[in-house]
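Shown here is one chain on its own, the form predicted on its own, set out as structure tokens.
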Amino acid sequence: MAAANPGVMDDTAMRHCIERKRDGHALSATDWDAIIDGFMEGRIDEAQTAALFMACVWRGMTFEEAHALTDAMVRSGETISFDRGKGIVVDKHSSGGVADIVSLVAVPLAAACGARVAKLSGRALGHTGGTIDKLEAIPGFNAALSLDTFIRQVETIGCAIAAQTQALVPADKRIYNLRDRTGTVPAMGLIAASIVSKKIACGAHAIVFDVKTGPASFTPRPDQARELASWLVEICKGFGRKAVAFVSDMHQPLGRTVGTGIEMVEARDLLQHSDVILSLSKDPERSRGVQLILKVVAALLDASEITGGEERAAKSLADGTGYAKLVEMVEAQGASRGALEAMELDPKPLTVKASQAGFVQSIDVVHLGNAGRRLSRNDALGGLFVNVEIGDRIEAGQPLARVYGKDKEHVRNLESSFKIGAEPVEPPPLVYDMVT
């Protein structure tokens, strides 16, 4: 069979593509560029890119593919570029999770200890939070930086959170909501490509991952988050940066909060140490979403080259650093301390009581997560509290959850994402690899 004909992808060649894949052979980076170029160009249509990712999805993809899918990505639009001499910058990326506050207070964390932080996050998808809506919470915050001031930020005060701009992988942009309309996503080439285009883009010298597992992950299963975590890395060193992943559990809310707002107070909370938050959980200091942080502002710093770790994260969480650099951020990107500060939930939450004694064996983290996001539709704070972890041992009666908002008298059945059984279970554990 005729291979396509190089730089140039018409209706003929992309069908060629498409048998090829089809048949299990592997694309050239050639290819894949065409491909790119052909589709933003328009020269070839949604159908058959679609059908091409439908093929990647049942025959897989090689390394060689997924590099050369990402680099081609890279190129359909503007890249960042960080001036390497002024020192290291970092990135830190999650696939995806609920309760996810790691991104808001790892950032300002990892910069109070003399990291340069540079990071685009998303919005929600699904189930799963978005960094940017947890922000946009804070009256007054602006995500839409330029590139030139979201550069300028960095190298001034050592981090900034910003959206997407258009001009940064467009290809990934467009790409990804036709795979989402066609049940292409869960392909791991594609994954990964997605991922690390965005991140060579954004111009960090070295990236942290951390690829979630469990039911509300896009890789429930702890092989394939193994799998998805070393293409990230691979993918990266190809373009010569550094990378480490984290594979980390979803098999319960990683923090105490599910909704925008809410989780936005409890990453204040944690780094102010304020009781509105803290007060309601069981040893703050030690909770699964704290752990979890240190050990990625501990990686942060060492592609940095910054020595300390864990013992200079924890330092800065203690001593008000890191909160006063979440407030650097938040006044150089629109919004006032007072307006954080000034964030309250709903002092009279409805509380979901279990109905009998036992031990948490499992929590609907989906269920919960979609109930997070639509009581959060109408009520920037609006949300869940999670009083519980898997494990626990609880009375009847025991409060599961709170529920906070302006919606919160029309939420249903949450008990039910709470199995309770007589018999004890372990929880799982929080990281189960990391992949460097």
Ligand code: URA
The other form holds:
Amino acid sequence: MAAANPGVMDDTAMRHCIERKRDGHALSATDWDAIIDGFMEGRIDEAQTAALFMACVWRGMTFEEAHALTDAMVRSGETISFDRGKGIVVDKHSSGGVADIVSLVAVPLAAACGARVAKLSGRALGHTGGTIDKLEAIPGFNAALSLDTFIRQVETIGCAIAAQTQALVPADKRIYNLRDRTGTVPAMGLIAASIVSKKIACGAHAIVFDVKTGPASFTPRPDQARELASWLVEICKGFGRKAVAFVSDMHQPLGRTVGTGIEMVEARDLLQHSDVILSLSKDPERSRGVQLILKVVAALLDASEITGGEERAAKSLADGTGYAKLVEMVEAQGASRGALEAMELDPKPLTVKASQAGFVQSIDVVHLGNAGRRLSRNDALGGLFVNVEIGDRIEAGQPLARVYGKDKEHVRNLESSFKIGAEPVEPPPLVYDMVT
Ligand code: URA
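Next, give the form predicted together with uracil (URA), keeping in mind that what was shown is the form predicted on its own.
After this comes the whole thing, all chains and molecules, with the earlier chain placed first.
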């Protein structure tokens, strides 16, 4: 059955849509278009829209519905267009993690290898960090670029990371807020449409997704993450964009630090080979974070039709050209090299020590993510350094984590985030799958 009055969504037509979705039927592209239009223009209210989304949570959505919703959301605002004749523009998106510095490092590294990377990023959400908050911890950094400035910067220096603007996909901002308030975030089709609509509006010709799986992610099980990864890739293809998606692990922090500015310091140090964070880390060049960064850069290069893959990325990391590109981007966005390099951690962190010997069985990533956000609320450089990974053998008294910042005395119970047991454990894989 079609909507009561196709093309115009009023109270009665919306009720029919809700009932059809409640009874397990798919809505048409015309319905989704009219729903987004009606919601944005105030012809249908939040109560009906939330009821529809709850029906989507319970009944699911078809792939065609997710594609139609994405399309309707993209058309709610402006879109960016990069001239394909000047070269391929790529974008990178993470579904949200803890200690996830991949974008901060991969974007300048890929640009240093010749890619053009245009990335609009979000802020912290729940226990997950936000790339924009991390960059804004550099004094003077401006994430609020106009769309013209954003495009020009990508064309001139090869990369830009800016905050989402109201002009692109305004429907997502309002709908995400409504979903957050009404418990309707976890529906595959709604998540995929929300993520992809912003990527399509941002104009990149190819997108590399990093879909996290584990207790700290929207898709706790690998099969759920694989499904989301396939939806993201397929919807992008429907819009004529190339896409690949990694399914990567979030059972433990990816990098070593958790917070905002402290993660920026880790990213800077990795690119610069300086020793603030690196001296604390064991084998930084082979850490899980660096391994994933190199894979993501290789995928960005491949999508950009640039050869060399991980080897080329590793060379840019080693020879300092990746760091030079980070500095160029930071300077183009209003901050100075001096400000980036002056970011220093609290010299007297507190140490959280293991009270027993054994193997690290599991790490409560949500707890660490929340602690990191709390520590960085009043001190941009406050946060955690995590010393251990799942599977590590530790002795009693060995440091599990270091706590930095003005509020370090207020963070309690961190030892309970690390479950230590007598049995050896296999660490989880870093990458479960790559969906192409
Ligand atoms: N990230 C988004 O941008 N949207 C969602 O719905 C979930 C995660």
